[in-house]
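This document starts with one chain, in the form predicted on its own, laid out as structure tokens.
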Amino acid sequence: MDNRPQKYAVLNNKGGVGKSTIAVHIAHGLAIKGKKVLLIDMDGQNDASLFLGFTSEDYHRSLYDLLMGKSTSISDCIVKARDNLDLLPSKYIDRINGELYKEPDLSSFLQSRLSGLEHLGYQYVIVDCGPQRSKVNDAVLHFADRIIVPVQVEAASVRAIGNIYEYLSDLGLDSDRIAMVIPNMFDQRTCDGKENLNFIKEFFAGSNIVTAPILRRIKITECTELGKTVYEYDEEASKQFENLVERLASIDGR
């Protein structure tokens, strides 16, 4: 049996699509099901950490120390976030990005710097990426086994869907790495929302990677502002993420 963790990058080149919300809730949902999960926060705004209730005052070492060759181990940088869910927080993502321009080959950079990861017993590693092309995201896409793409169900976000394929092509990576496309913040009351959702389904027709949409809910926004997940805040809202978690677990058969 392969004991290596399944590594997922949660990525969209456009900001404001709810990427960190998706990453946090998939990670916590898997943890609640008894899976051992590591969430890596690689977004410069640190939203994934904040949504779980952690600020930079809660940790002294971070991903920066690991990637920049400081004398530290992965275990020293990991924060216990919830039962079965650990967080690898980040600082100074811009500095990391600048340093990666000096690297001649990023295809194995993260695999090398996080080489102790496979010995820590994680079944899933979820990486919350920043919302733009960057050297950091280049490295993550080489590192990840699969990609989860949240797409806000509004015109500007929908029109940008093709950018992810262009990005993967530029890196020489196969678009088959895209495991799920998640229509997010869907307002089912509006004609625009329905039209944009139909466009997403048509764009990916025949691929079976588009999930059921995540509806726009004030409870989801409220809980992240409090450093909680919907699993801890609103049972009804959490059911939407349950569908994503079940689908993810079925992909890997774990």
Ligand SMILES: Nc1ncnc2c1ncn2[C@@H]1O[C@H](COP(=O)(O)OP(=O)(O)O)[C@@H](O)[C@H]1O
Given for the second form:
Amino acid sequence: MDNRPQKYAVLNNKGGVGKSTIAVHIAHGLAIKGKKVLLIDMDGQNDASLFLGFTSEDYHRSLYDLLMGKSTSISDCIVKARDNLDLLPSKYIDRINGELYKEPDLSSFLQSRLSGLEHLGYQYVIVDCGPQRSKVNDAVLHFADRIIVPVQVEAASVRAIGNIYEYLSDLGLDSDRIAMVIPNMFDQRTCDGKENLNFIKEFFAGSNIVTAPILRRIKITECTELGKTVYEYDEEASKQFENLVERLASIDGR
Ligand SMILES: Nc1ncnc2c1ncn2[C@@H]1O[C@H](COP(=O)(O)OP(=O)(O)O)[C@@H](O)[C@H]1O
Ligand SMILES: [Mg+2]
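May I ask for the structure of the form predicted in complex with the ligand now, the form predicted on its own having been displayed?
Starting with the chain above, the whole complex follows.
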């Protein structure tokens, strides 16, 4: 039996579209369903860690130590975030990025540096990525089995949808890796919102990767500011993520 975790990167070249929010809520949602999940925070702003209530005071070792050859084991860098949910935090992402310019081949870089992960019993590894192209994101895209793309239902975000395809193609990766496109912060009351959502659906017509939209909910913004997830904060808002979690849990099938 294949015991290796399913690895997902949550990525979009734009900032503020909901990558960290979605990464955290998918991760915690799966954990609540009893799946063993590791969330890797690979964005310099550390929002995913913050959204789970962790500041840099709470961890002394991080992905930086692991990737930059400091003698440490992966388990020493992981912190328990919730039942069934662990967090691998990061520091100095810019320094890691600078170092990666020296690596001749990024296609197996994370796979080999994080090989210890395969034996820790996780069913899912979710990587929260920073915006924009970077060496770190190149490495993550090679490492992940599948990609989750949040798109803010707003004109500028929608116009930029094609960028992810260009990025994958430049790395020589197949766009089949995109598992889900998640319209986020949808406001069904505005014509603009409906128009942009339709654009997303049409762009991906013929595939079934576009999920139901996540509505803009103030409770979602509030909980991330408090270092809690919606599952701990507001039952009604937590329903926004149910569908996504179900969908992922069924893709995996374990
Ligand atoms: N569906 C939503 N409804 C309301 N606020 C949201 C929603 N999704 C994300 N947010 C808020 O929008 C902001 C940006 O989200 P974030 O996940 O940090 O984006 P990114 O990681 O793409 O930069 C955060 O304050 C977050 O709480
Ligand atoms: Mg983020």
